[in-house]
Amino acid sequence: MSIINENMTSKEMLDILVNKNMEDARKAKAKGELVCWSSSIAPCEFTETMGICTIYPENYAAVLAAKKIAPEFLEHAERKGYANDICGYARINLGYMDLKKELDEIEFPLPDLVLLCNNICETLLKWYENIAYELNIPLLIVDVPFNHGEEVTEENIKYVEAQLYDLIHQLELICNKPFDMDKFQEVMKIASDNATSWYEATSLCSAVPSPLSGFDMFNYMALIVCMRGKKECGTTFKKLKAELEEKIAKGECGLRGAEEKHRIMWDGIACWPYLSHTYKVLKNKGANMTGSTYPSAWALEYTPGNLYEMAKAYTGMGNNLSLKGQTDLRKEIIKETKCNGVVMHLNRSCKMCDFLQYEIGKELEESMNIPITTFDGDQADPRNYSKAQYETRIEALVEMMEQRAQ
């Protein structure tokens, strides 16, 4: 029996069932069964189907970061001789393996295995490399090449269906059974249709004013993360887009007691340990984040069964584009949300997102003629963000929409 009802908001759903996923990982542990640790973005459909319990480090390392508990695992993980330049999420982890100990409700238990899809960074490569190296586990790797072009080539979509058939075969050795592929086409659609649910729900954020704040989607992003592979997961994203359709007929804003006088698309992952001051300087100032890519980072469309169409969905997804790819793709993401106004977060911890955003943004401004500001920080290391810089920054990039609204 389901553990969420119809009667339930979204956001109880969300809440129980971000929770649920984690008590099921302590008591998978606890019996002996096999725990992953998979990128945000990997094919959870095939340890899904082994009935293995997957969570994902980069969103607990985003929780530890939100709850302000994260400068002992970065520290940690810079005394062990990681650089405080790499990523803060593989720092935060790095770290806590070392460190592991109760943490009350939200304890991650180590892996069995760990499973990653370098098709969001190449970080990601070094990183589960060395959890494999510390905790001699097996690695599982799908392999994706950069898009260089406008399109996704033939030669990578065939590259990375092979390596989705290995899966398969390495998941049978670790497991010692055999992969069940009627199961495997059953979570296949439920994966597709969740990400589908995901997007057609926060896309509503192109209604004016929008009935949802790109901050309460932070939130909602958790769960396509943790469990795009469980029925539940569309349940609460079709509850949430139900909710924000009866907000639009009532012409309500996401902002909640505030009116939205500017909509902004936010370029970038969220500074976790600001969260909240991050939210309330664009608030106080009437600006909405409307635009956001992650509505479509997730939209993973494919034909059950399909595993070509598997690998060119993992393979042509947002960061994973080209230069060009991802600019078009924030054009698109400003038209349709009614952006105008875009703020670039400058994250010391994702090179991949800094090395091109100067790019983006210049042909952003010069062939939208939209205002850009930028700001440092961090998705994760409090040490590199400076409050009173964001605000500066914001009540710059206001001051320039109200002007170019004139």
Second form
Amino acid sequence: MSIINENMTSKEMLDILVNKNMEDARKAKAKGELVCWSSSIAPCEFTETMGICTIYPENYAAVLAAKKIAPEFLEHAERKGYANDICGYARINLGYMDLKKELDEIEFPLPDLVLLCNNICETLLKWYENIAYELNIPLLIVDVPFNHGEEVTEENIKYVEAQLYDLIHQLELICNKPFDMDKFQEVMKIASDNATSWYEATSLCSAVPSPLSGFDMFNYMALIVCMRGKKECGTTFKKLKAELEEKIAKGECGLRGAEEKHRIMWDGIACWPYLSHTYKVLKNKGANMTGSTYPSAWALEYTPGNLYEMAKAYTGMGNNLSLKGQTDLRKEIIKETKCNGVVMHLNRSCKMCDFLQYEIGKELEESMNIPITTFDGDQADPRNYSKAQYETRIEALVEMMEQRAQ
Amino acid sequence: MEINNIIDYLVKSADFPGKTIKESCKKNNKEAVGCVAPYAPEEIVYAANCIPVGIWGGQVELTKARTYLPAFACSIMQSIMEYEIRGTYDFLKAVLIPAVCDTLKCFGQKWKGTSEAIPFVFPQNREAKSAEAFLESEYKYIKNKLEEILGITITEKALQDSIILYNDYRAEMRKFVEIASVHTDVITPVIRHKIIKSSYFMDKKDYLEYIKELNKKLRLLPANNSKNKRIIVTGIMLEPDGIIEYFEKYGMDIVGDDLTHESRQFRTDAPFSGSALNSLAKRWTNHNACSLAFDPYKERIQYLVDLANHYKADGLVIALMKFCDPEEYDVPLIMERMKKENIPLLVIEIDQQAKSFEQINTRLLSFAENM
Ligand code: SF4
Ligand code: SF4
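What would the structure be for the form predicted together with the partner chain, rather than the form predicted on its own?
After this comes the whole thing, all chains and molecules, with the earlier chain placed first.
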């Protein structure tokens, strides 16, 4: 029997499932079963099929950062010699791994293998190298080449597809049992359906007013990251979708206790240590985050059983596109979710998020006549954010949005 | 040519890249094509009858680059961006940009010069059989692009010839660093660096002749009995020259290196294969122990230990490029291992924009004294 049921709200389901995921990992570890650490948009279908409990360091780092207990781990990593400009998630994770600290209810068991897919950044290569080396465990990689041209090339897809077959063999060797193709088929169907359900729910942000605030979406993201291969994940998003549709029918907006006057696109990762500050400043101005790249990031859809399509989905996702691809994606989001302003998070942790920002912003401003602001922040390290700067920038953005609305 | 003349010539060539490139193009009736930082398949450029020019930044004040790159982009890309905007590279026919890190991935998309940028990717899962075929297709794309830009055809024969020349060059360079390590009185750290660097600005065919001659002459000199400390350097690059001068000042010879700018460039040959592009692809899949090529077993660390043993080094210096994450991740692990091995280690930060090196000066001095 499932631990969630239709009578629960999607938020209740979310909380139960996120806890369960971590609890399952702890139980698996205690029983001596394999635990895998994986990057956030890696093909979880494979470890899921093998019954390997898979958990996500990026997600866990975000949890620690949101709980405001990241600095201890960041500082530990820095004392070990990690430079403080390295991705905050990596520093937290490597610090955590080294400290192997018992964190009672949120403890994150150490892995027996790691799986990485560099479709979001190259930083992961180095980060996971270090985990595998320090713990002396197998490292599975699906290398997804950056799409530097306008098209996702056949050669790129074929290279990724071939690695998916390699992955099956590698897992068979690690688990010492055959890969169950029937189960794989089932898992692929679930994962692909979940991706659709995630996209369908989160893209309801296009309604006016939007029934969902992007900041709430950030919370639901934990599920699509951590449980994309499990049925309950889809159940939750279907429920979320129903709830949002109800809100749309009633004309309710996703901002708690405020009216939606402006709609912005948030470009980049959340500032987890200041999630509530970043949210409230916007809310006080009646600005709702309706656009972001996240709904499409996990919209990994393919025909179950078709590894070619699967490879294409993993290599064609947003972060892995050329400048033009990334700009077009944002144009689409702004149009779809009817944004009239853009907030760009110049994230000290993430070079991949930042280094095309100038070009993307310029093109959006010029072709869409949309005002843009940027602020300095960090997804995980509280030292790189200034409340005052954020407030001033948002104020200026809102003024520009108001002017243009007239 | 006398040994001193060869050395002088190469050192000057490194000191005046613009002039060197121009002269070399004129002499050989060739155009120049840029290669941003490491590992471009120079052989393809060479087979296109062009001189591949290494683009590794330089000591420049940032006035324009800041608009396009946040302050926490690596220092070398800041310099390159600055030169790019100033038009320094506009004489190049094209520029190859490999996506080996997040910075270069983005960099390949935002070239500001007038020459056409050709971004490309190296597959990182080098153990996968499919990696070679993928890289061959990337190289084919580079080849097609160059043919289109230059209005020429690059033949298989030209590619094969160019591979033979480059393998010869690499072999000769490996000899050079070996021989230089026992002639540090003549090949001082600054001279060693400049000799290697000058290869980025001239026709490899000409350069190879100089190096062969130099190796031949160096061999005939009696090995020196320098009492200096013997140092290995690792990292992306060791520059500006001001830093290398401190090595000399404090009695430290550079006897070996694992720098992307230097030895890593000629460590791996292109093995024989039926097709030239496949052979070049194999060169990358065989390239190990490098921070920029996925290294799940961290062979680089063992490689450094071996290098230190081979050269009987007294210490290791990590020249850490500011804000270079591929390198930064390796630092803690190298530190740990060197401690175990009892190899003295110093980490210095490479900042191409730095005007004074007081801090590095002090640290190198105390490193030299305490070794
Ligand atoms: S935050 Fe950026 S650098 Fe860090 S893992 Fe994510 S994409 Fe990579
Ligand atoms: S981050 Fe490192 S590898 Fe990447 S461009 Fe900069 S120096 Fe080169």
